[in-house]
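Form predicted alone, single chain, as structure tokens, below.
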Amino acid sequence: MINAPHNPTGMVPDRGTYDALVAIAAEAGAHLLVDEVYRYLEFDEGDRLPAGVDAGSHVISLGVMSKSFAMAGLRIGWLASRDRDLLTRVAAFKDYTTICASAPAEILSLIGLRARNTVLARSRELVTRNLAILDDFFARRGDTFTWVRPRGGSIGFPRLRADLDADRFCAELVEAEGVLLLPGSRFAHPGNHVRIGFGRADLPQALAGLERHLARPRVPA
């Protein structure tokens, strides 16, 4: 399984590197399965890669209303692939968990859908206006932070500096701001990082809770 444009670290493969890992699955006898929830929000478009389910009958897509789509509530998604024995058999196991999505929330998606111009119009347009006003955040904060520019989804993970405990910097900030930052160690990655999200509309209200909270007395651990 591999996940591109990639949450935390907004990282998207090469062509090259992508291509070779479509070409590994194929030799292995195993499926590969793409998933691609902020596909469309990449920052420079010629960094898209081919739809998995266009890459091979071994490669499969999976997608959401939630990311790119900016509709979450809808708890609406999909796999896509050209083998028809595997979509058979994960429609079998589904009758027995879910069996069917909300009507309301399958016809709501496909309007979301038949617009999805507009609707990933606004989210580009969102995630690209705040992902300026990090580059300048995160320029002013050099001291504190170490930040890998993301090409593409919502989401990056900075390396906070080695003396700020990513935990307990979070659990702090939470408490004192209502700012919400992921750890890094959720991620079972041992780095010092924190992921932090830029597709709302009240990012610049969120890093002002942060500056709040970075010019705090620091107690030692």
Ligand SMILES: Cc1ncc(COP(=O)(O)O)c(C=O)c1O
Second form
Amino acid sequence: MINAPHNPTGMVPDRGTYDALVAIAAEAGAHLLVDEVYRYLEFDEGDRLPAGVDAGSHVISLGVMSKSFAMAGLRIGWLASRDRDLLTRVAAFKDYTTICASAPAEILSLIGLRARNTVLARSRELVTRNLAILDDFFARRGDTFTWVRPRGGSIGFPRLRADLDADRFCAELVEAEGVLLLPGSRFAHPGNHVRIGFGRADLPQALAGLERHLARPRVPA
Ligand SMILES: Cc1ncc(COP(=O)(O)O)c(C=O)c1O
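So that was the form predicted alone. Now I'd like the form predicted in complex with the ligand, please.
Full complex below, order starting with the chain above.
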């Protein structure tokens, strides 16, 4: 299974790497599930990979309404595959869990998907504007964070200065300012990273809270 654009790093593999992953799965006789929920939010549209479903009959695309299409409340997602037998088995399994999706949510999803150019333009405008704000923030706060710019999506994974413990920093930040960063330990990832989401209009207010918190004197652990 791969996820691109990736949560939490915003990584998008290059085309050669992606094709190699597709080939490795084919040689192994395995399915490859491609989680593409952030597809269409690539900052350079030239980075956009072909949908998994178009890469081979063993590749399955996973999509949702909640990310690039910004309609999380509908709780609608999908798998796309050329493997009919697999889809039949997945549908049978779903029968035992949720039976079916909500028909009103499906209809609203169709309306959203048919208006995809408008919907995606809005999402892209938001994340592009916020990414510029983050670039500026991390350029100013290079003393505290190392920023590897995401290539797609609405999430980044900066590294926090080594002498600030990410778990403690995030706990104190949410207590003091109501601003939530997720420490990398939640992903069992070493290296003192924090996850930051920038798919929201109130990012400047959240960064102002982070700035205020950074300005506070630190109490040693
Ligand atoms: C990479 C990735 N895939 C899938 C999902 C699931 O999306 P949904 O909340 O619409 O089920 C998420 C949600 O955070 C996600 O980040």
